[in-house]
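Okay, so here's just one chain, in structure tokens, the form predicted alone.
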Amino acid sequence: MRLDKLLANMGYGSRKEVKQLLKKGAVQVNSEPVKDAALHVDPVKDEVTILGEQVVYKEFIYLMLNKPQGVISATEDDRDRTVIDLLIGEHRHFEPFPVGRLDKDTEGLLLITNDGKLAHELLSPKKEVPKTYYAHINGRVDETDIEKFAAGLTLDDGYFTKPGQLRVLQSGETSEIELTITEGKFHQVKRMFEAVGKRVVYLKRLSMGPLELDSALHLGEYRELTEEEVAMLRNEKG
């Protein structure tokens, strides 16, 4: 990889700005000053520093976001704030995207990455990656609903869902539930409850496969996944 491309990809400026750094002697490769922007380096084996700071090469980034309401799961939008707008420039320059989507009024776990292969595998219907949601339901959710969800439900467009695992945390005029499904149809959780005559009034995703929402993340906050979390996701999609 060209040295100027490596530095630009790692967020040290545009190609033009990187060349200025090179001219000033700010860049070293394996402890030797380098001014040639076209020099080819191995980002894994060669040690590259700028003003003494080591450049840590990353091809992919994996971010866990606690998505707030009012933000859409998209990379750009003319009207609404997107989940990418919540990222700092250091992460945004990797051009990441949300893996799947959460509705505008839904909170919780959203994976953001630039690893297209992993994203495709996690979203593939064949993989049946489980996703768990916490919700407030307008209406009393009972054992009958649990059985209906376990058998699969017919949605408003005639689609018959795969079985869902419904757990009632509190039953009343407003019920609290957890639901695990292995699909990601448009508004699926809301439509499944509509199919049994009830309405979702609050929805939050708690997990996706083995990845669980970090309870330390406030709404709108995010962090990079640990190596262990990335490894778990790769095992999930495999």
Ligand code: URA
The other form holds:
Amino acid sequence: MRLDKLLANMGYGSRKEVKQLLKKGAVQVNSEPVKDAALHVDPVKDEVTILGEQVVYKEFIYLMLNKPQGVISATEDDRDRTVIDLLIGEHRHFEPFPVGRLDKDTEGLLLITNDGKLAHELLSPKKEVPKTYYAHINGRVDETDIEKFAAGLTLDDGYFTKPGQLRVLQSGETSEIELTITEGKFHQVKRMFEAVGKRVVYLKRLSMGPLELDSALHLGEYRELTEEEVAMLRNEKG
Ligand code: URA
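Okay, that one was the form predicted alone. Can I see the form predicted together with the ligand too?
Whole complex next, starting from this chain.
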């Protein structure tokens, strides 16, 4: 890979800005100063530094966001702020996108990456990756609902869902529940509750496959996945 491309890809500026850095003698390859932008480097084997700081090459980025309400799961939008607007430039530079969607008023775990292959496989209906949600429901959720969810429900458009595992944490005028489903139809959790005559008033995603929302992340905060988490996700997609 050309040296200027490597540095631009890693967020050190445009190709033109990177050329200026090279001209100034700020860049070394294997401890030798280099000014040639076209020099071919191996991003894994060669040691590239800028002003003494090592350039760590990576192609993909994997971020876990605790999505707040009010932002939409898209890369751009004319009206609303998107989840990508919550990222700092260093991460936006990788041109990541959200893996699937959470509604504007849904909070919680959202994976953001530029690894299209992993995203595609995590979203593939065939893989049936489980997703767990925590919700507040307007109405008393009881044993009958647990059975109905387990049997599968017919949604407003006639679609018959796969079984959902419903756990009632608290049953009352407003109930607290956790629900695990293995598909991701539009507004699925809300529509499953509508199918039993109840309404979701608060929704938060807790996990996606083996990936669990980090409780240290406040709403709107995010962090890179650990190598272990990325490896778990790769295994999940099987
Ligand atoms: N189901 C919903 O209804 N909304 C979400 O955001 C996610 C799942």
